[in-house]
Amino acid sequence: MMAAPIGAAALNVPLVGRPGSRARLETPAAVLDLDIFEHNLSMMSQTCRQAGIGFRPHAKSHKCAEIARRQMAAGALGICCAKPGELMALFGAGIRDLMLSAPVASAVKIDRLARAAAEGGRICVVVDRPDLITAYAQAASRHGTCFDVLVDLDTGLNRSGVADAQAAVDLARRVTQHASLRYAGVQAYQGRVQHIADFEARRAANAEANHVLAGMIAALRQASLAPDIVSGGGTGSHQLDAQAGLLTEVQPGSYVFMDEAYNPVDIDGRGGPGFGPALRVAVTVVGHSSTGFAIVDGGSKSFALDGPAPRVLLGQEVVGRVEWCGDEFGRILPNAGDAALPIGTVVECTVPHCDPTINLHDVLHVVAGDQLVALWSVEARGRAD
């Protein structure tokens, strides 16, 4: 059940279901265009189904249990999480098939994951060192449960995972020695590939990473440790990964929302991202600067700024871009020849980077057509633990 909303979200509750309410939102407000969201959800599901590859979408992009439920209903194998806190927030909201896609070092967090597994969660974890295997095994045994385990492989990201095939074999073998662990396969995430804009350049970079991955899989097979699951990839590489035939499942995250960082990426070789900008931030023109620019009530406390400047939409029309002028405010740089928007105008802005932007908001304002139709909690907002 959604907690009682506060702030602008509480003020927007009476607008749910009212005609024209989309243009009357109290702001700043994170907005989810339901039609675009459902298109993105369906497109990923159909692409993976037709290619014969599974998908385990990443919640780091949305942090929202209702979105996770809809991803599962669309055929997702489960939900990936970046941090234990994120995973536990979604578990607390009723999501049961969860994978922690990064290693941890906290005995307390490992114990909490084991308790979640004992309480009915199907929890999958990744390991990149022997002591982490031991810690997971002891925690699972202590709580009378079992973890599925993937060996984390580094195919070029240089963040986590082992880069040596023999090290991967050694870790997989260690996992099989514990009754409270089930060796399920490997993870090989290549994040640096995802945002390469040119399709052929991205294909080449992905092929380079896959060459490394193929060697590690071959070594595991030779050691009678063939992985059932080979998990990795993301929004930018999911079609290439499906074609390559090495991964059994992909971990796309941004596809549900999209952002300006992904906008120039030619995902399918046809010139564009394919997925639409479902996530926006609604802001209101609260004044005009001395130089005539419209000033809006959203700055770095409403948008993550690590990406290209947002487009500003009035209805379906792009009327300019936002330039930041403080933590609380932005200015609209209008299209050439356009006048500044009137004070009180509510506009929607695309976002520079969806993952950290949603982390600034407690609630998603779900809109369809000209109406606010629902409010969804962002349960894992702020759970960087």
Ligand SMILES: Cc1ncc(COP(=O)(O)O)c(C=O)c1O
The other form holds:
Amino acid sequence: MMAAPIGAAALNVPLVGRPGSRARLETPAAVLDLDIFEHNLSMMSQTCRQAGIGFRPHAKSHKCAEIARRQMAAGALGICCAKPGELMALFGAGIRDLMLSAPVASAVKIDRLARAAAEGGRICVVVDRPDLITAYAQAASRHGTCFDVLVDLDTGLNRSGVADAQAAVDLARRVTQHASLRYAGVQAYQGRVQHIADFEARRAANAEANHVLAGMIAALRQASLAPDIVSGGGTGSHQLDAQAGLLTEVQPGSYVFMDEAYNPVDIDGRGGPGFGPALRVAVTVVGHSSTGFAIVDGGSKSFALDGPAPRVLLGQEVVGRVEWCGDEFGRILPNAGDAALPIGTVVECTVPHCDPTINLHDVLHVVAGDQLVALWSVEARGRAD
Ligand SMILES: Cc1ncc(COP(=O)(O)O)c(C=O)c1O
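Follow the form predicted on its own with the form predicted in complex with the named molecule, if you could.
Everything in the complex follows now, all chains and molecules, and the chain you saw is the first one.
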């Protein structure tokens, strides 16, 4: 059940189901355009189904149990999480098939994960060093449960994972030596590939990572440790991964929401992002600057700024771009020749980068047509632990 909303979201509760309510939201408010979201959701599941590749979407982009449930209903194999806290928040909200896609260094957090597994979670973890394997094995055994384990491979991201085939074989073998661990395969996420805008350049970079990965998989096979699961990829590479046939599943995150960072990326080689901008932040024109710009009530506390400037939407129409002017405010740079919007106008802005933006909001205002239709809790908001 959703926690009682606070702030602008609480003021918006009476608007649910009211005609015209979308343009009357109290702001700043994270908004989910339901039609675009459903399009994004079904496009990913269709692409993967047609290509015969699985998908285990990443919750780091949305942090929302309702979205995770809908991804599972659309055929996802499970839900990836970046941090134990994010995973525990979704587990607490009823999601059971969860994978922690990064190694950890805390015995306390490992114990919590084992407890979740003992309470009915099907928890998959990744390992990139021997002591982490021991820690997971001991925690699972203490709680009378089991973890699925992927060996984390570095195919060029240079963040976590082993880059050496023999090290991968050694780790996989160690995993098989523990009764409380099940060796399930490997993870190889190449994050540097995802945002390369040009399709052919991204294909070439992905092929380079796949070449490294293929060598490591061959070594594992040779050692009778062939991986069942080969997990990796994201929104930017999922089509290439589906064609390459090396991964058994992809981990796309941003596709549900999309953002300005992904907007220039030619995801399918047809010239555009393919997925639509489902996540917006609604803001209100609260005044006009002495130089004549419309000032809106959203700044760095409502948008993560690490991406290109948002487009400003009034209905379907793009009426300008936001330029930041502080933690709480932005100014609208209108299209050439347009007058500043009147005070009180509610506009929706696309977001520079969806993952850290959703982390600033407790509630998603779900809109369809001209109405606010639901409020969804962002259960893992703030869970960077
Ligand atoms: C391990 C891992 N998998 C998947 C993703 C999802 O990537 P995207 O949002 O580009 O789809 C990320 C994003 O950073 C990630 O770190």
